[in-house]
Each structure stands twice: as structure tokens, then as C-alpha cells.
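Shown next as C-alpha cells: one chain only, the form predicted alone.
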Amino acid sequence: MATHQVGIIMNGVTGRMGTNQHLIRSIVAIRKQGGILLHNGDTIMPDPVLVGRQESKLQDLAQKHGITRVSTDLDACLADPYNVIYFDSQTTVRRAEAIKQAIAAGKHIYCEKPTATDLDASMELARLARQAGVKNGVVQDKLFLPGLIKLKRLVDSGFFGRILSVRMEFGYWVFEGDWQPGQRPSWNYRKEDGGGIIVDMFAHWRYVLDNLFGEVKSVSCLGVTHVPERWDEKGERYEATADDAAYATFELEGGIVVQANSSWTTRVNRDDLLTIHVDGTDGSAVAGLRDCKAQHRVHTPKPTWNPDIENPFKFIEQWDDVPGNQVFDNGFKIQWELFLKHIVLDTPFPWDLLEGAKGTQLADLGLQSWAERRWVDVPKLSL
């Protein structure tokens, strides 16, 4: 029984997402559980080196979580043959160049999305990785949420019959930063720094829609900057140059219509920060991050529009919970384990840089639709 040590360069893990989801809840959690146990009794053990620009910050993070390796020298880490994976969760504008360096150094690539700030750059990364023969993957975490796993189970079972439409509501109120600190970094609201909710969220919506319901064929999108000024982490006022809300309609293969609202300027009055409502000929369902409720055709009430009487139906109570029937682990951790198995065992991993480029493509086309105020078709991508 052998232990496969896998050296991982983790660049950008001092940020919120990198620290919480990728380091603490994924890599550190895998190490604490004793690695990834394989069927033959072997174990995969990730061995990260934390890379960034502030050594003191890296050292503090490493000491808290039992990590022994830190570095401010990315080139040296890439030159070390012990490190076989390069992971990137930096801000979007820094990601592509660092990934190109890592590909040139022969490292396997795993990274956050968007993979780059535009489609051409995202496709370049996918082509370079293919030419170099390095394995590659992109974080597509929402596929591993309990609510979406339950929803996918309904889709695969044929529960919906013919799926007609999908309505997605995502978002919450992000404070402006003057009287309460904002919950998101200020660069999210500066277009010049790679910010904007279309760039951020359409990369998610592409893989969610493609994997659950069908390929996205066309998009109509309106972006808005509802809050024109905000205050940054130092308390200094700045102009918000990026969109903080997007109102989109997607057409999928098979004629499925998707309405998707994404907003950092809405106050939540629904079950979760993300809800996905699916209507089909045989049934409907509403999924959040963890829960999913369904209503079959035989349980569908027969309301009649009559505003002159009190509503006799308690609609919310007429839905059934979809059971979990399994233990749900952290979605980021699940995908990390799958990618590490892909590296060591060569097991399939479909969520590669080309899939990541599809997300960038949809964001680009959403921005184009907004600028030109029209529907835009989504061409197929291939290397």
C-alpha cells in the first residue's frame, strides 16, 4: 500500500475563496482525513506550497493549517519537479499569464473560473494545455451542491417529462462599504480589474445549464450598474465601473427557455441565495444550494384566478422534499478529489479548460448582447 504524494502550487489562496473553499475545506480537509483512499488501499496525499506576494500572510495561513511550504517565488516553485499541479485562484486579470507559465513548465493545471478575461485568452489556455499534453481542470463547484445533485437526479430519472422552462434567481445585497463593509472585494465592481457580475456568474450559469438541462444556444442580456459608487477596503470612495446586476434569457437545445436574474443589489425573499425553478410537462422542482422540492403532475393543484376571495391554497406546502439518500461533502473538496484521482489514476475529468472557455464565451456574448441590445447566438467551441 503506497502513498502518492502530490505537490501542488496553490497561487492566490490568501483570498476569501482560495482560503476558505480551496485550502481549508478542500486540501486541508483531505489531509486531515488521511488523504484520498483508493480501492487498492493506496492513498493520494496532497502536499501544497502556498504562493503569493506577502510572505507574512502566507506564513500565518500555513501555520494555522499545518502547511510547511510557502513561497513568494512562483518561478522557483514551477521549476521544482516535485510540484506537479499548478492551481490558480488569483483575481481574473492575473490568472491567464500565470497559467501559461505553468503550462510551459509542464505542470498540470487546475484553476478557478473565469479562466481569463475574454474568450480568445481562455481558448489559448485550452490549446496550450492540449499541445503540452498536460492534464487540466476548471472549478465547476455548483454541480456538486446538494440541491443541484438532487435536481440532476430528477432530470436523469425523467421526472419532468419534457422540460419547458427554468427560472434562476441569484444574489443578495452587497453593502456599499460606507456605513457597513461590503461582503465582496472592491475589484468585483471595477471593470478594469476584471469585475462585473456577468463575467463572474455567467461562467457558472454556462456549466450549470449545459450539464443539467442542455447546451446554451443563444442569449439575451441586460446588464446594469445599479449602485454607481462604493467604498473600498480602506474606506475610500470609488466609482463602480462594472455591472452589479444582469437580467438574462437563455435558449437551450430542445427549446428550453431559461430566465436568469443575477444581482448584488437585491434583498433576499426566497428560500436561498440561489434558487432554480424547473417546470416540465410531468412535474416541477425548485432547488437551492442544499434543498430541493418537487411537485408531480398528480399532486398539482387546480387554482383559479379570483382576486375577490382569500387564496384557498397554501402553495408552499404542496411540494415534497427530495431526499438526500447520501452524505454530501463540500463541493469544492469533491471536485479536488476527482481531479487528484485524474492526475494519479488517469480517471475521467470532463471539466477541462475548454469547458472553462465556454463560460468565458457566454460572459462575452452576454456583454455583447447588452451592448448591442439584441439576441446573440452561441457558437460551438472546439480546439
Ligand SMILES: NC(=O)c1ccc[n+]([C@@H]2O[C@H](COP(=O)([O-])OP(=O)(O)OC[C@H]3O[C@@H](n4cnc5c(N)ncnc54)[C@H](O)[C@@H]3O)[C@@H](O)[C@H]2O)c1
Second form
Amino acid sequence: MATHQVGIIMNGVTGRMGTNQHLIRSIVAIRKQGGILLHNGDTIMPDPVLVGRQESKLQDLAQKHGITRVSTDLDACLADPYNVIYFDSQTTVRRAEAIKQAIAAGKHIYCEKPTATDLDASMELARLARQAGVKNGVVQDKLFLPGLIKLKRLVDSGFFGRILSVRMEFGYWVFEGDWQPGQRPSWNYRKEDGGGIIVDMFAHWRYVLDNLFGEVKSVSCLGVTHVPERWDEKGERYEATADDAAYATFELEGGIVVQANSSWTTRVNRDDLLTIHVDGTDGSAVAGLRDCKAQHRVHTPKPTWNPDIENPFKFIEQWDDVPGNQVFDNGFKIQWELFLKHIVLDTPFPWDLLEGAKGTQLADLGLQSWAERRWVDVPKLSL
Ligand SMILES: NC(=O)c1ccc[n+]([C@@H]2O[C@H](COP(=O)([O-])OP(=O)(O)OC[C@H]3O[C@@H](n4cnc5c(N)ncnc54)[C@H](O)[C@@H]3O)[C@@H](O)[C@H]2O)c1
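For the form predicted together with the named molecule instead of the form predicted alone, what are the coordinates?
Let's see the whole complex now, leading with the same chain.
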């Protein structure tokens, strides 16, 4: 029974996503559970080296989580053959250059979305990885959320009949930073630093829609910067140059109509930060991050419009919970485990840099639609 040690360069690991989701909830959690146990009794043990600019910060993080390797020298980490994976969760604008360097060094690539800030750069990464023959993957965490797994189960079972439409509401109030600190990094609100809700969230919407309902064929999008000034991590005022809300409509194959509101400037009055409402001829469902409720056509009440009387229906209570029927682990961790198995066992891993580029493509076309105030079709991408 062998242990497969897998050296991973983790760059951007001191950031919000890097620390919480990728290091603590994924790699450290996998190490704590004794690695990934394989069918033949072998285990895969990820062995990260934490890479960044500030040695003391990296040492702190490493010590807290039982990691021994840290480095401020990315070139040296890339030159070390022990490290076989390069992982990147830096700010989006920094990702493409670092990945190109890692591909040139022959490393397998795993990274956060979006893979780059524009389609050309995202496609270049996919092409370079293909040419170099390195394995590659992009985070598509929403697919592994319990609520979306339950929703996918409904789709796969044929519960909806013909799916007609989907309404997605995503967002919450992100504080401006003056009288209460903002809960997201300030670069998200500066276009010149890779910010903007379209670049950020359309990368998610692409794989969510493609995987659950059908390929996105066309987009109409209106972006807005509702809050024009914010205060950064140092309390300094800055101009918010990036879109903080996007009001989009997508057409999917099969004629499914999707309305998607994405906003950092809305206050939540719904079950979750993301809700996906699906209407089909035979039934409807609403999924959040963890829960999913459904209403079949035979359970559908027949309300009539009459504001002159008290509403006799408790609409919210007329839905049934979709049961979990399984244990749900952290979505980032599940995808890490699949990627590590892909590296060691060559098992399939469909969420590659080309799939990641599709997310950037949808963001680019959303921005184009907004700029030109028109519908834009989504061309097929191939390498
Ligand atoms: N999958 C998701 O749900 C999800 C959610 C949020 C963010 N993200 C993505 O994750 C990435 C990181 O986002 P975040 O919120 O963690 O950002 P963050 O600002 O908290 O972290 C950014 C990281 O990049 C590093 N970095 C920044 N400038 C650098 C420089 N000049 N040199 C070297 N390192 C530098 C920082 O040290 C930090 O480690 C973004 O691409 C974002 O789009 C994904």
C-alpha cells in the first residue's frame, strides 16, 4: 500500500479564497483525513509549498496548518521536479502570466476562475497546456454545492418535463468600506485591477447553465456601477470603476430562457445568497446553496388574482424539500480530490482550461452586449 506524495505549488494562498477554501477546507482537510484513499489501498497525499511575497505571513499560515514548505521564490519552486502541480488563486490579472510560466516548466495546472480577464488570454492558456501535454483544471465549485447537486438530480430524473425558464438571483450588500469594512477585496470594484461582477460571476454562470440545463447560445446584458465610490482595505477612498451589478438574459439550447441578476448592491430577502428557480411543464424547483425545494404539477395550487381578500395561500409552504440522500463534503475539496486522482490515476476530469475559457467568453460577450446595447450570440469554442 503506497503513498503517492504530490508536490503542489500554491500561489495566492494568503488570499481569501486561497486560505479558506483551497488551503484550509481542501488541502489541509485532505491531509488531516489521511490523504485520499484509493481502491487498491494506496493513498494520495498532497504536499503543498505555500508561495507568496511575504515570508512571515506564509510561515504563520504554514505553522497554523501543519505545513512545512513555504517560499517567496516561484522560479525555484517551478524548477523543483518534486512539485508536479501549479495552483493559482492570485488576483485574476496575475493568473495568466504565472500559468504560462508553470506550463513552460512542465507542471500540471489547477486554478481559480476566471482563468484570465479576456477570452484570448484564456484560450492561449488552454492551447499552451494542450500543446505541452500537461493536465489542467479550473475551479467550478458551484457544481458541487448540495443545492445544485439536488437540482441536477431533478433535471436528470426528468422531473421538470420540458424546462421552460430559469431565474437566478445572486447577490448581497457588499459594504462600501467607510462606516463598515467591505467584506470583499477592493480590487473587485476596480476594472483596471480585474474587478467587475460580470467578469467574476459570468464565469460561474457559464458552467452552471451548460452543465445543468444546456449550452448557452446567446446573451443580453446590462451592467451598472451602482455605487461609484468605495473605501479600500486601508480606509482610503477610491473610485469604483467596475460594474457591481449585472442584469442579464441568456438563451440556452432547447429554447430555455434564463434571467440572471448578479449584484453586490442588493439586500437579501430570499432563502439564500444564490437562488435558482426552474419552471418546467411538469414541475418547478428552487435551489439555494444547500437546499432545494420542488413542486410537482399535481401539487400545484390554483390561485386567483383577488387583492380584495386576504391571501388564502401560504405559497412558501406548498413546496417539498428534496432530500440529501448522501453526505455532502466541501465543494472545493471534492474538486481537488478529483483533480488529484486525475493526476495520479488518470481518471477523467472534464473541467479543464477550455471549459474555463468558456466562462471568460461569456463574460466578454456580456460586456460586449452591454457596450453595444444588443443581444450577442455565443460562438462554439475549440482548440
Ligand atoms: N470560486 C469562487 O467562488 C471564487 C470566489 C471569489 C473569488 N474567486 C477568484 O479567486 C481569485 C482570488 O480572489 P480572492 O477573493 O481570494 O482575492 P484576494 O485579494 O483575497 O487574494 C489574492 C491573492 O493574490 C495575491 N497577490 C495579489 N497581488 C499580488 C502581487 N502583486 N504579487 C503576488 N501576489 C499577489 C495576494 O497576496 C493574495 O494571496 C480571483 O481570481 C477571484 O476571481 C473565486
